[in-house]
Every structure is written in C-alpha cells, then in structure tokens.
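In the form predicted alone, a lone chain appears below as structure tokens.
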Amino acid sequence: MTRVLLLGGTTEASRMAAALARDGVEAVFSYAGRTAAPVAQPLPVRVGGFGGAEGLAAWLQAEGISHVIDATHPFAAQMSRNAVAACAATGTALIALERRPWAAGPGDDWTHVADLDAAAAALPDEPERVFLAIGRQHLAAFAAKPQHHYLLRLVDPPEGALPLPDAEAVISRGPFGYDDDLELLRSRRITRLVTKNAGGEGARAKLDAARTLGLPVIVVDRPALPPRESVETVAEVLAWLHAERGV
C-alpha cells in the first residue's frame, strides 16, 4: 500500500499536494506550525514537529508511511536531516522536491556568506537602510548591528517587540512581483538587501529589483545536507512515485 508523507510549507509543496490529491494518492501534509494561518491543502494536514529523527521514524512506522516527499524550505535543514535519518532507519523511500538556488548574473552585486551571523558581520559600520528578507526566526543575529534601519517582510504580525531597535515590518504573503518589490525598495529608500538563497521564482523579484537599483546584496548560502535523491519539479516527483509503485 502507498501512503505518502509530504513535508511542506513551500509553494512547491502546495503544488505537490494538489498533484497527489488529483492522482488519488493517499497522503498526509505536514506543516512545521510556524505560520499562524497556513495555506489550505487538499490533503489531511498535521501541524507540529515529530520529536527529532527518532520521533519521525516512529511516526512513519505507526502511520504506515511508504514514501516521504521533502518539500520543505531549503533552510529547514534540521527537518531535512531528520527525514534522511528516519527514512534510512525505517527503510522508507525518500525524495526531495528542491528549488534550484539563485545564481548571480550580469549587473548583480552579491556577497556570499555561510550563515546569518556572517551576514550581520558583513554589514557596514556606517548606518544603512537594510531590507532583511530572512523571515522572523533569526533576527537576533542583526542586533549586533543596531545602527541600521531594518525593513522586514513577514507573513504574520510579530508577537511582541522585535529584537532590533530600528525596524519596520511589512505584513504580506508571497509570491511577490517585480514591480511591487521595486516600489518597496524605492519607497523605503533601501540601500542594501540581505536574503537567504531560497531559490525558486516566488521570492526572486527582490533580487531583480535590487539589480535594477544597483543595490548590493548579501546572500546566505544554503546549509549542507546529507546525500539524498533530489528533483526540481512536481512532475519528476510523480514519475518517481509511479516508478516506486510500479504504475
């Protein structure tokens, strides 16, 4: 019997869920629970963690999961590592639906760094107006550079005070368009952008807008993950799943 666990939270995961539902594949969609109002899905949904790799392995066995599709955010590294370990321990088939990373092109002024602490350290000493496009989980690293004004774009309003003395939060859910991001950068007089290399098309517009305005960009590279089978499209995941099922 085929029963799929889809680890989600991305636009690609929502597309994957729609494809599984359309094909009549029995599946469960898992959210981490960091967003107050996640996008509705055409599959049964569970919210929250599993209790590490061991907890996930136990859940896979208890729920009779035969296949796992990891369509989490490229920076949800711990969940992806847990999926690799749990699937190896239980003999569960695993594939990742992973966005291709962004790559700099002509006219881009990018500085690559290994992590968010390095991104904060790469900011200049002179005050600037920084678009901090990294979500809300790891803002504290930038408290080390309190002289800057930070613009944040968040899905949910922040709960309590932000850990930055001079910050503005724009509440909005992507995908975002080029014209809107160009206007955002211009109207807020942004002088520098900090972003994770999330890849995909839904969040790329800010990089195109930064190129147009000649703004420098600090790009946080993706964390290293264990080896795993990985593809870039929903169609490739479906082909893998059909081959696994002998369809």
Ligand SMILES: NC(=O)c1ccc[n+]([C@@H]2O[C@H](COP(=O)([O-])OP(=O)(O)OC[C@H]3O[C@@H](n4cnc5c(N)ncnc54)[C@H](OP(=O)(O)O)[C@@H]3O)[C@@H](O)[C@H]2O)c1
Contents of the next structure:
Amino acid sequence: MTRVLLLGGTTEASRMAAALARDGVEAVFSYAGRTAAPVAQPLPVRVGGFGGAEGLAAWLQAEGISHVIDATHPFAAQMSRNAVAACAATGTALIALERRPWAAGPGDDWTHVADLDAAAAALPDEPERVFLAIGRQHLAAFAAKPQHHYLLRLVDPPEGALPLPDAEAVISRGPFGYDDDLELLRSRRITRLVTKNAGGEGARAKLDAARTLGLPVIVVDRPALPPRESVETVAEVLAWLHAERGV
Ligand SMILES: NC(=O)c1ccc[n+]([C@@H]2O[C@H](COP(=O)([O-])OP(=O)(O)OC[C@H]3O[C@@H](n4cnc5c(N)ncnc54)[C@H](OP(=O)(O)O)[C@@H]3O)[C@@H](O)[C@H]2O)c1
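Counterpart to the form predicted alone, namely the form predicted in complex with this ligand:
Everything in the complex follows now, all chains and molecules, and the chain you saw is the first one.
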C-alpha cells in the first residue's frame, strides 16, 4: 500500500501537496513547526521534529510509510540528511523535489561564499545598508559586523531582541514579486544584498531588483548533501510515484 510522507516548509511542498490530494494519494504533510501559522494543506498535517534519523526511521515504520518526498528548503540540510539515512535504514523509497540553484547572469555582481559566517566576513568594514534575506535562524552570525544597518524579512514578528543593534524587520511571507522588491530596496536605500542560494521562483525577485539597481550580492552556496534521487518538478515526482506503484 502506498503511503507518502511529504517533508514540507516550502512553496514547492505546498504545490506537491495539492497534486497528491488531487490524485487521491494517501499522504501526510510534515512541518518542522518554525512558523506560528503555517500554510494550510489539503493533506493531514503533523508538526515537529521526528527525533533525528533514528526517530524518523521509527516513525516511518510505525506509520507504514512507503515513500518519502523531501520538499524541504535546500538549506534544511539536517532534515534532508536524516531522510536519506532513515529511508536507507528502513528500505523506504525517497525522492527530493529540489529547486534549481540560481545562477548569475549578465549585469549581476555576485560574490559566492560557503556559509553564513563567510557571508558576514565578506561584508565590507565601512557601514552599509544591507538586505539580509536569510530568514531568522542564523542572524547571530552578523553580530560580528554591527556597524551595518540590516533590513530583515521575516515570516513572524521577532520574539525578543534581535542579535543585531541596527536592524529593521519587515514581516512578510513569500512568494515575492519584482515590483515590490524593487520598491523595498529603493525605499530602504539598500546598498548590498545577502541571500542563500535557495533557487526557485518565489524568492528570486530580490536578485532581479538588485541587478536593476546595480547592487552587489553575497550569495551563500548550498550545503552539500548525500547522493539521492532528485527532480525539479511536481510532475516528475508524480511520475516517479506512479512508476513505483506500478500504475
Ligand atoms: N533553512 C532555510 O533557509 C529555510 C527556508 C525556508 C523554509 N525552511 C523550512 O523550515 C523548516 C526547518 O528548516 P531548517 O533549516 O531549520 O531545517 P534543518 O536545520 O534541516 O532541520 C533541523 C531539524 O528540524 C526538524 N525538521 C526540519 N524540517 C522538518 C520537517 N519538514 N518536518 C519535521 N521536522 C523537520 C528535524 O528535527 P528532528 O531531527 O527532530 O527530526 C531536523 O533535524 C523546513 O521545513 C524547511 O523546509 C527552511
């Protein structure tokens, strides 16, 4: 019997959930529980960690899961590593729905770095106005450069003080559009952008807006993951699932 675990937390995961529901596939959607009001899904939803790779393996067996679709964010590396390990340990089929990374084009001024500490180190010493488009979890890395003004874009209002002395938080949930992002960069007089290489469409507008304004961008490259089967579209995941089911 087919029973799918869909690891979510992205726009692509929500699209995947809609397709599974439409096709009548039995599936459970999983959120980490990072945001106060996660997007509603047309599937049964569970929230919270599994307890590492071992906890996930036990959960897969207890729930009779036959297939795992990892549609987490490309920087949710721990969850993706756990999924590879737990699926290998339990013999569960695994596929990743992974967005293609962004690539610089003509007119882009990108500096690639390996992680967020390197992104902070790559910021100049002279004070600037930086759009720090990295979410909320790893802001502390930028406490090493307190001379900059930071613009943050967060899903939920911050609880407690931010680790950055000079920061403005805009509360907004993607997907984001070009006109709005251009206006945001202009109105805040942003001089530099820092972003993870998330890929996909929902968050790329800020890069197009930065190109229009000739702004330099620091791009954090994706973390390395163990080998796994990976596709870029919902349709490819469905084809994989139906082939696996023999229908
Ligand atoms: N990292 C980003 O930049 C980013 C951006 C947008 C959205 N997100 C979404 O936010 C969530 C957390 O991301 P993260 O970077 O904190 O992940 P992470 O560092 O890879 O995961 C840390 C732990 O959180 C739990 N977890 C993560 N995703 C989960 C899921 N979908 N369902 C159940 N448990 C989950 C797991 O706990 P256990 O070990 O206890 O199982 C995992 O080991 C993910 O759903 C991701 O898609 C992340």
